[in-house]
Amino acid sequence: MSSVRTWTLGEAEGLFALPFNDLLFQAQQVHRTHHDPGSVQLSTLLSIKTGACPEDCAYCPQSVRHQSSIENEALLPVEEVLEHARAAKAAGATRFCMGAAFRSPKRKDIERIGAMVSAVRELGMETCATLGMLTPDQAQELKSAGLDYYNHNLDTSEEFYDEIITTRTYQDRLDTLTAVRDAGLHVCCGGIVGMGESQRDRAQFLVTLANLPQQPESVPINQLVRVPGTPLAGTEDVDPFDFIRTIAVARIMLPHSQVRLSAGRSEMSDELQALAFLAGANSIFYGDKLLTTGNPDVTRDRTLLARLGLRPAADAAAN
């Protein structure tokens, strides 16, 4: 769907500006008007190859350039995909995402992953990937195989983005997004919080995202993972209300995506992530691992959906 307005740099910073009670009012407004303010939707990542990227992005422990404790593993075979996308639908997921650290995919690559794709579609589930940069034709090749979604997140504003990476730009980020759009997949895009960007970058990256000529359909919003071994280890704890601001104004910006709560919830209390539902978070990353880092586990997710009275998406529907 096509942006519903064009947004300055002054307008998100007055809604980050805005009292937090009238902030999360005016979000949860925009919630229910656009989406089913009892439901959440529920994806499930798995890294289906992991370590030895080349790309030098400061958070991430699968660079080869950082000194973590992740062992890299070959991309996976097809029949263990498949297991965990069965071991995913069972426990409620509706959407299955599969990330793997390329700083762009080979050709056999995107032919191994196409055949991942269209089994797990064959499950009856939706289909995500994140795998680097894609040209055109490899974009196609995934939309043919029968990929709905694709993830590339920006991470950032454009402005602090090379204190973050510098081994591609922020228009190679934008490239990519462009020939996902035109094969005719949906857009997930969104970013981290926390790596040390000021409030007017969170404003600007999502600036960049309400801005593009079709808004994403999924838009992460990530709490920064501090990783040992990473150049941002060592970083401040994000203020948990300027977390939560965030949220608000994606939605604010953003009311026709899904607005999801991603990486970072095994560190936030049950309180902090109600309060991201409220400012209209509508989408979380469910199981006890995402690509490389820790994740909620199953049965802590359903309490807490239990106890907030929200329901997975799918049981939504079937009422």
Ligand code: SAM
Second form
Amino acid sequence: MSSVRTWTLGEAEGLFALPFNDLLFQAQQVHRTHHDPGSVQLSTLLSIKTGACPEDCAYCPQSVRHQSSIENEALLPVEEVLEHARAAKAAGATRFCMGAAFRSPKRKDIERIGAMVSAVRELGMETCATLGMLTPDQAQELKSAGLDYYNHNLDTSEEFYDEIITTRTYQDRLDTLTAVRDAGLHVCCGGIVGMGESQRDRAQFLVTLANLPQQPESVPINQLVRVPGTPLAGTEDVDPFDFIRTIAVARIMLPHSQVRLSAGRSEMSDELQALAFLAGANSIFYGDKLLTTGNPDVTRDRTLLARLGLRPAADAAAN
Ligand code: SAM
Ligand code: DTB
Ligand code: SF4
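The structure above corresponds to the form predicted on its own; please provide the structure of the form predicted in complex with S-adenosylmethionine.
Full assembly next; the chain just shown is listed first.
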């Protein structure tokens, strides 16, 4: 899916400035033009390598530089990952996302992760991995192993990025996204709302995503999970309506993408999540855990979807 048009910062800020109901109406119109409004895609996450990451992302409990209370864990064996994937499929997830706290994976990591990807794909699930920076060869290897999606977030605007991460540049992120795209993988790229960024940063971040040579197929919008021990633990609450505005503007500017209501749902009411679906979110992380923090349990999510008359998207894997 190529870029539909080029967006300017002024246009994106104009969307954010619309009266809330006008913005949601426009987002619903775009949503209904391009997507089945009754369907929500379910992705389950698993942390396959946890903690001790050398990067200094201020939001992340897995950075070696922050004092969070997570337990570090080396790269899991293939069979253990497969057990989690089977359980996720049985619970109704169609995509299995394997996350590793790497700056970038080593050769032996790619070999084992390639085996995980092939095995999960054989279950009939879509596969996604997020492993940090990749070289073009590594992206190609993962593609050959059967990887469908690679998640690599831009997180925020280029201008605000330096206040959140100093151990890599925005251009490093863009380079990996190019390697992923060139390998023929689907791109999953989104960001975080609630790190102290301005509305302008949110608008600029979405302009960057929307103006990529090809828009990402999947766009996770996370609300910051304020984990004790991380530098952002004390950040102020986001206005929930501003969070919904970000989802709506993403839906309008990225009309064909799956927009995922991602981290932060444990702190959201059912009503706020319903507004996010109205604003055009059509995917969630599904399962009791994200990577290291909690997520609503499966029963609560199934009940919520049923109360809203929303259906889990049918199995999309066999392609
Ligand atoms: N290390 C790899 C990387 O950074 O690309 C992959 C794993 S990393 C945990 C994946 C994404 O999780 C980050 O890009 C960030 O958007 C999101 N994330 C991490 N900690 C978060 C938090 N506390 N709240 C919300 N999102 C978070
Ligand atoms: C994404 O955008 N959000 C997910 C996934 N991609 C890898 C991760 C959220 C992590 C939240 C904090 C944690 O559980 O460690
Ligand atoms: Fe490491 Fe990824 Fe966490 Fe940054 S977000 S500290 S790169 S695991």
